[in-house]
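A single chain comes next, written as structure tokens; it is the form predicted alone.
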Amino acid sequence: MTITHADTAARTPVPTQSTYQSRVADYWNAEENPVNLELGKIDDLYHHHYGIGDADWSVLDEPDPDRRRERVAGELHRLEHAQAELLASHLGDLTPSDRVFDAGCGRGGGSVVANLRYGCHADGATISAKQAEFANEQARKRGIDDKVRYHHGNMLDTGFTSGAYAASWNNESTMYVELDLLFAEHARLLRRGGRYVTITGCYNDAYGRASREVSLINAHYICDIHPRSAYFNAMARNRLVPVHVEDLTETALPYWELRRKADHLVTGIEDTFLNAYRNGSFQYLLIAADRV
């Protein structure tokens, strides 16, 4: 089985495919969001994601300033990595010999831990040359670089092999592009019977039309949030037939509260991501799909 490593990204130096893929290009090349960094160095585990789970509010109680600020960033990071543990827990039985994809990898931490609980071969893909390079030095930082690499390209074309990837997953990247386009490429990687897993924020088809707060977040990431109909559609569409889905959306509540509350960490989105989620215009969701 040949997998197409980094000649991908020699053929194709700058991977977007519109004047928009270049802005998103652009936003993560110069990124350096601390909410990001300063979680990530705690374990070198650099997540691009929310958080799920009950938090410990002890953390806040700290008197010492500078110890309250470590405590706080440390219970987040908790919080993101249990939420990527439970996509990775939805990729299948896997097996060390098996590869998967990240498609939209970010600084590369999902790979890392599907590979810590699998053992397996995991491909990431980032439409950031930035991005691609912490994370390789990340892989070879851990002494995975046999088996953990990632690529400077297009999640929507990646030049990788058909059928060769036993799962692949999107964690909170499905608002950047098209899901038909994205779907037909995961579709298209994927064996026969591989599994999909994508955890992602969505407005709520119930509610109507794209509510203020979703709005706001679409102009703060500069991406375009899908109402959660078209999830559904478009793996109709691509082969891909849900197995489990999860509403994630309570459970987001506690990150998103301790969040505001970390005055180092805040971006300022922190209340239209609780206000859209309580006032019913937003959902956090896992859909777990087949490939048939």
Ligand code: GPP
Given for the second form:
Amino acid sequence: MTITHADTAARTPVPTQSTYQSRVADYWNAEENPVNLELGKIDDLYHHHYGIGDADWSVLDEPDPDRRRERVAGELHRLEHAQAELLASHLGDLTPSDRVFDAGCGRGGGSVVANLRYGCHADGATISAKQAEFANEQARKRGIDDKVRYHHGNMLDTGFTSGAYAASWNNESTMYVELDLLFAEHARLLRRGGRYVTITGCYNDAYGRASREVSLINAHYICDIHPRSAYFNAMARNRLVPVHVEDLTETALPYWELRRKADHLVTGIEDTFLNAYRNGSFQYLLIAADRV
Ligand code: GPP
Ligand code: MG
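Counterpart to the form predicted alone, namely the form predicted together with this ligand:
Next comes the full complex, this chain leading.
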């Protein structure tokens, strides 16, 4: 009997996600780090990224232990929020009728920030069913679930409408995916003239290959940090033209210095980030690009 190509294709099950992607989803379905949940519950803005800007070090001198914990958490949250606002400030002149795409949305903080700032519609995508459910519950509680929606799915293949988005972003989520596949999806979703923004940790081509610290960060989060060059190469191949590039490495240091002293919040990766930034092997970068 001859088996035609069509027959073979029809009978071969196509996995909806790779084993790697399933392991990443397992991580985020199980993740309950106090540094994310304790900070998030301060004002119900749940971020999954780090902070930027100068810290108020006086929080460490607080004599009352409970109050100290509270103040340190508040300060870290303020720095993470400043990072989210910086990203949002680069999304362009959005109006309430515009739609934005939050790729790798985590527990949803970034889309809420964009909605509060611009009144826009937002669609978030996360590979973690638990994160999507959590984020949708937050949107319901805020009464913005008519405009802000989170989807359990793959940011590389969202199924959302082509050209429907005025802006899109990845806030520290690009290191889980192949950049060409990711930017092809952003380019498909963004309208011409739309804006793409990422804040990311990347390894520094000028240092060489991935350092020990970069490899430790990869192992900690099950990710695969890209070199800086990969971003610009992949953007150039996918109709995304950088309009603003900012090295945030220096401004990322106070957050990590404060976090390493927050005994109740540390996860163990703090010194690795500080060493990686300081030895020049790793950079914290913002890239804003126009979809042409
Ligand atoms: C932080 O999320 C970001 C990542 C997991 C991606 C890796 C980022 C790099 C810049 C390399 P988080 O807020 O959930 O992490 P944590 O639990 O450590 O606060
Ligand atoms: Mg965090």
